[in-house]
Each structure stands twice: as C-alpha cells, then as structure tokens.
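Coming up is one lone chain in structure tokens, specifically the form predicted on its own.
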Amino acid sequence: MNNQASYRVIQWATGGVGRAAIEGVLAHPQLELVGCWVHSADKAGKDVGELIGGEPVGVVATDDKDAILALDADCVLYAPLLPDPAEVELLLRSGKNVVTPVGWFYPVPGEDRLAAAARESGVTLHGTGIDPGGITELVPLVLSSLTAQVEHVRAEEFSDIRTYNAPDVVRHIMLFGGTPEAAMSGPMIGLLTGGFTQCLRMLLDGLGFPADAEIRTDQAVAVATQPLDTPIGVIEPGQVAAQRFAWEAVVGGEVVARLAVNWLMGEEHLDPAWEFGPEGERYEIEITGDPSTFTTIRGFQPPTPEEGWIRNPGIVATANHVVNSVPYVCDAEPGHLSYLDLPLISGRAHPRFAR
C-alpha cells in the first residue's frame, strides 16, 4: 500500500454501518469523502455531517444513482440493507472499486459476472466485515499459522440481539417475536447462508481442506416462557426470543469447520434455557491441531442494550474493516479479491500521532 496516496470515497447508504463508515472515512488520513447515496428522499439534499449527527462536512447526500455513477471517485463503500448485484455491477463498470460488508466475501464458481465487470473496468470488488467477513475466516486463518495438522476450526458469535438498533429488521425479517414455525421457515437462513458459506469455503481453501467438502446448515430457536419487554416490543410466551444459525463443512463424514451465531433477547426466561454463561457476550475461535488454540474476542458487543442503540461497537468495527480496506483494494490488481489475495490490512494511528 502507498502510504502517501489519497483516495476519493463515496458512501452508499447511511444505515448503521454506513454512518459509522462515514465517521471512519473522515478520520482516515488517506481518504476523502466526495459523495453519498441515500435511499430515502428526506435525506437527499442534506449535508452528510448532519446525517451522522455532526458538523457539516461539505458533502451533500443524493438519491440520484446516475449522479453517483458519474462522480469522480476511487472507491464506493456499498452498505445497503440488502445487496443488489445489478447496482454493484454498475458501480464497477463506472470505474470505481467497491468494498462492501453485505456479501462477495469469496468468489463463487460460476458466478463470475461481477468479477468480469471488475477486471474489464480495471477495478476491484472486495467483501469484508466481522461476522461474516472477518472473525469467520480471516482471524482463524491468521491464528492457524501457529498450528500444524489442523483438524477442526470453529468460529462462533454469542450476542444479545437487544443491542441491535434495527427493530424492523429484528421483528419483520429476523422474525423475533413470531412463532417458531414462522422463524424456522423465514428468510434469515437464506439471507445469511450465501455470505457464511463463502467465508466457510475461504477458510477451507486457505487451510488446504478438500474443495468438495459438504456444507450443512442448521437452525434452532428458543421461545419466551413469560412476557419479555424488549426494544421490538413485548415478546409473549411461546414466541421466538433466541435464534441460532450454524454452517458446518464435512469431509469424509467428519466436521472440519463450523461457523455459528447465537442471538438472544437476554438470557432470562428462555426455553430451551440458553445463556451466555459466565463468559458473557463474545466471539470464540477454536482451532484443533498441534497445538490446539482457543481464543475469546471481546469488545465488539456494547455493555448494555441502551448503549448499543447509541453506538454499537460491532457495527463500528464492521465499518472500520470496510474503511481500512480501501487503500489496499484501490492498489490491488483488478477482479474479485478476497483476503487470500490481499496483503495484511491494518488500521491507522490516531491523528495525534501523525508524522
């Protein structure tokens, strides 16, 4: 990476990750925010600084996609609620690199349209984040360098979903507060599987496991045993108050890798009686080999649900991973690139230490 170069950046969408990404861009010594696309008309025409609750920064948000495509910029931070491959292709073909936390973590065989668009336009597409997109494969791969003869890898999240400031998503897409039958047949497993499967495949390829590993998915729910007062409203007894999603890679009948998320509306009054235990909210990474290792990562979950609604560290960390990737992606060879194709990505020192 050229530490002296500067890069012009556009933010696409201003949800939780988008707002945190704007903060990250403004703080990054090599990045300049030059544009911002917003979904809603009431945000269009406003200074981006106002949209993130700060002082004006001199960049006005727009809901005009054509204006964004025509804008001179090096990279777009693409962070909508739901990804649209057609939008990403247009951004790539407009000559802009794209970094995103909503997918494209690892190339999928046979799905090379966006990779072709990137190569033909001389730019790069890169997916990154936390879970999926960081703790699910990047961190285990780094830790695996200390182990020989790896037999099994597990990366698992344990989080209180009450800290997630997106009540409509939690209620109507994740289907917390609904019936177990609705949640088990709902859209979440499908929405999550694409990204988590890509991360699982990257992990397997990076470690040298057979490419034909079988991928299994699993889902389970726990229900409330008494009324729960939550940020999405009261969850009544018998309604979904916790969910677990898991993806496993199987080689020769043996599970060699497992990615999982555990999302709970608190730890009380659940059936089954799931809980975080004395370790609390966390991420766990376990590698079985010679020697085996067990790592716990803390700090990405807020101390209380209320604090999470104000500023959720996990959302901020996701955005930072996107922002810090920009110089590396802009300097990379064209195409659809994963962590396996890029150098080690790092953050930047606080401005008070600037040289």
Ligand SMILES: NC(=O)c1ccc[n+]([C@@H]2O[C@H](COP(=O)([O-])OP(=O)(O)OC[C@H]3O[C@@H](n4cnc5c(N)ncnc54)[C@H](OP(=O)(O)O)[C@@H]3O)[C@@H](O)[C@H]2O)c1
Second form
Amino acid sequence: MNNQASYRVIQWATGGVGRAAIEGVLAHPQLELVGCWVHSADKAGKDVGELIGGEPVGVVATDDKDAILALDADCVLYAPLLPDPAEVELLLRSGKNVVTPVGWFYPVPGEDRLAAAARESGVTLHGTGIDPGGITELVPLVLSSLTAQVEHVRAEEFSDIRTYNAPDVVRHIMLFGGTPEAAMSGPMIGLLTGGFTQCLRMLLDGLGFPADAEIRTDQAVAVATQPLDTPIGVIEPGQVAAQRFAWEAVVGGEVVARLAVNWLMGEEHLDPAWEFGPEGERYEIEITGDPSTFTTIRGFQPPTPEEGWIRNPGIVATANHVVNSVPYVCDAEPGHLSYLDLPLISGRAHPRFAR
Ligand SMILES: NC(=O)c1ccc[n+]([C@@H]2O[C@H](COP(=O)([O-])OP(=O)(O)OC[C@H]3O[C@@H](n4cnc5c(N)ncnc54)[C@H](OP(=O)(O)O)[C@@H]3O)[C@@H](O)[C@H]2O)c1
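Mind sharing the form predicted together with this ligand? What's above is the form predicted on its own.
To see the whole picture, the full complex is given below, headed by that same chain.
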C-alpha cells in the first residue's frame, strides 16, 4: 500500500456508524471527506461537521443521490439502515469503490452481480465491520495461524443491548419488547443470517474445511419476569428481553465452527436466567486444535448503557474498520474482495506521532 497516496471519500448515511466514520475520515492522514449523503431531509444542506457535533468542515450533506453519483471520489463508505443492492451497483458503476458494514462480507457463488459491476467499472466492493465482519472471521483466522489441526472455532458476542442507540431498530426490527412468537418469526434471523453465513463460509474456506459444510441456524429468546425499565420503554413480563442467534457449520456430523450473538436487556429478571457472568460483556474466540486457544476481547462494549448512547465503542470500531480499509480497497484489484483477498489492514498512528 502507498502510504503517501490520498483518497477522496464520500460518507453514505449518518447514523451511529456514519457519524463515527466521518470522525475517522477526518482523523485519517490519507483520507479527504468530499461528500455526504443523508436519508433525513432535515440533515440535508447542513455542514457535515455540524452533523457530528463539531466545527464546520466545508462539506455539505445532500439527500440527492444523483449529486453523489456525479461527485469525483475514490470511495463511498456505505452505512444506511438496510442494504440496497441496486444503490450499491449504481455507486460501483459510477466508478467508486464501496466499503460497507451492511453486508457483502464474502462473495456468494452464483449470486454476485455486484462483483461483475465492480470488475466492469474497475473498482472494488468490500464488506467489513466488527460482528459480523471482524471478530467473526478475520480475528479467528489470524489467531488460527498459531494453531495446527484446527478442529473447531467459536466466535461469540455477549452484549447489553441497552447500549445500542437505535431504539426503533431494537423495538421494531429486533422485536425486543414484543411477544416471543413475534421475535421468533420476525425479520432478524433473516437479516442477520446473510452476513453471518458469509462470514462462516469465509472462515471455513480460510481454514480449508469442506466447502459443502452444512450451515445450521438457531434462535432463542428470554422474556422479562417483571417490568424492565429500558431505553426502548418498559418491557412487561412475558415480553422478549434477550435474544441469542447462532450459526453452526457441520462437517460429517461434527460441528466445526460456531458464530453466536447474545443480546441481553441487562442481566436481571430474565427467563431463562441468562447472564454474562463474572466475565461481563465481551467477545470470545475459541480455537480447538494444537494448541487450543481462548481469547477474550474487551473494550468494544461501553462501561454503561448511557455512555453507549453517547458514543458506543463497538459502533466506533465498526466505523474504524471501514475507514481504515479505504486505502487498501482503493489500491486493490477490481471485484468483490474479502479479507482472504486483501492485504493485512491496520490502523494509523495518532497524528502527534506523524512522520
Ligand atoms: N458489520 C457490523 O459489525 C455492523 C455493526 C454496526 C452496524 N452495522 C450496520 O451498519 C448500518 C448502520 O448502522 P447504524 O448503527 O449507523 O444505524 P443507525 O444509527 O440506525 O443509522 C442508519 C442511518 O441510515 C439512514 N436511514 C434511516 N432510514 C433509512 C431508510 N429507510 N433508507 C435509507 N437510509 C435510512 C439514516 O441516515 P441519516 O441520519 O444520514 O439520514 C440513519 O441515520 C446498519 O445496516 C447496521 O446493521 C454493522
């Protein structure tokens, strides 16, 4: 990678990830923010610095997609609420690389029309983040290089969902506070499975497990046993107050990999009585082989729900992974590329250590 090159960047959507990505771009020595698309009409026309609660930066947000497509830029950081493949295709065909935390972590055979769009336009599409898109496959793959004869890999998140500053998403899409039946038949498992299955496949391919491994999906809920006062309002007894989603890869009847997320509205008054235990909120990565390793990662969960609502480190980490990927993605061969294709991506030293 050329450490001297600079890259013109557009931010697409300014939710939690988008705002953190703008901060990340402004702090990155090789990146220049040149545009910003917003979904909310009341944000259009405002300086992007104002949208992140800072000083003006001289870039005005727009809700005009054509204006963004016409802009001269190297890369779009695509972070809307839900992915729109047609939108991403337009961005790629306008000659811009796209880095995103909303999907496209690993190409799905036979389904990847965006790979063709990227190749034909001479640009690259890359999906990245934290979970999925970091702790689910990149970090386990890196750790696995210290182990021989890998038999099983597990990457699991244990988080307090009260820290996630997206109440509408938590109530109306994740269906916390609803009935167990609604949550079990709701959209979440489908929304999550696309990305998590891609990450599981990347893990299996990287480790050399058979490509035809069976993928199993599992979902479970815990309900409140007394009224819970939460950021999405009161969750009444019998309503959903915790959810677990898991994806397992099975080869010859043996589970060889498991990805799971455990999201709890606190640790009290749940049935079943799920809790984080003395380890607290964390990410775990367990590799079984020679030698077996067990890694706990902390720091991506805020100390309190209130702090998470102001600035959630997991959201910031997701944005940082997107931002730090930009130079590598812009310099890469065209196509839809995953961690298995790209070089090692790293952060950048604090500006006070600038060379
Ligand atoms: N891979 C990972 O590890 C990871 C981690 C966290 C999040 N994510 C994903 O990243 C994306 C952004 O997350 P977030 O936490 O920033 O979400 P968020 O805070 O809910 O923000 C999403 C933004 O999308 C825009 N938006 C809202 N409704 C929309 C609609 N109907 N159509 C298009 N855009 C709409 C809004 O942008 P404006 O405010 O600019 O109008 C909103 O602020 C989500 O898809 C999330 O699932 C991935």
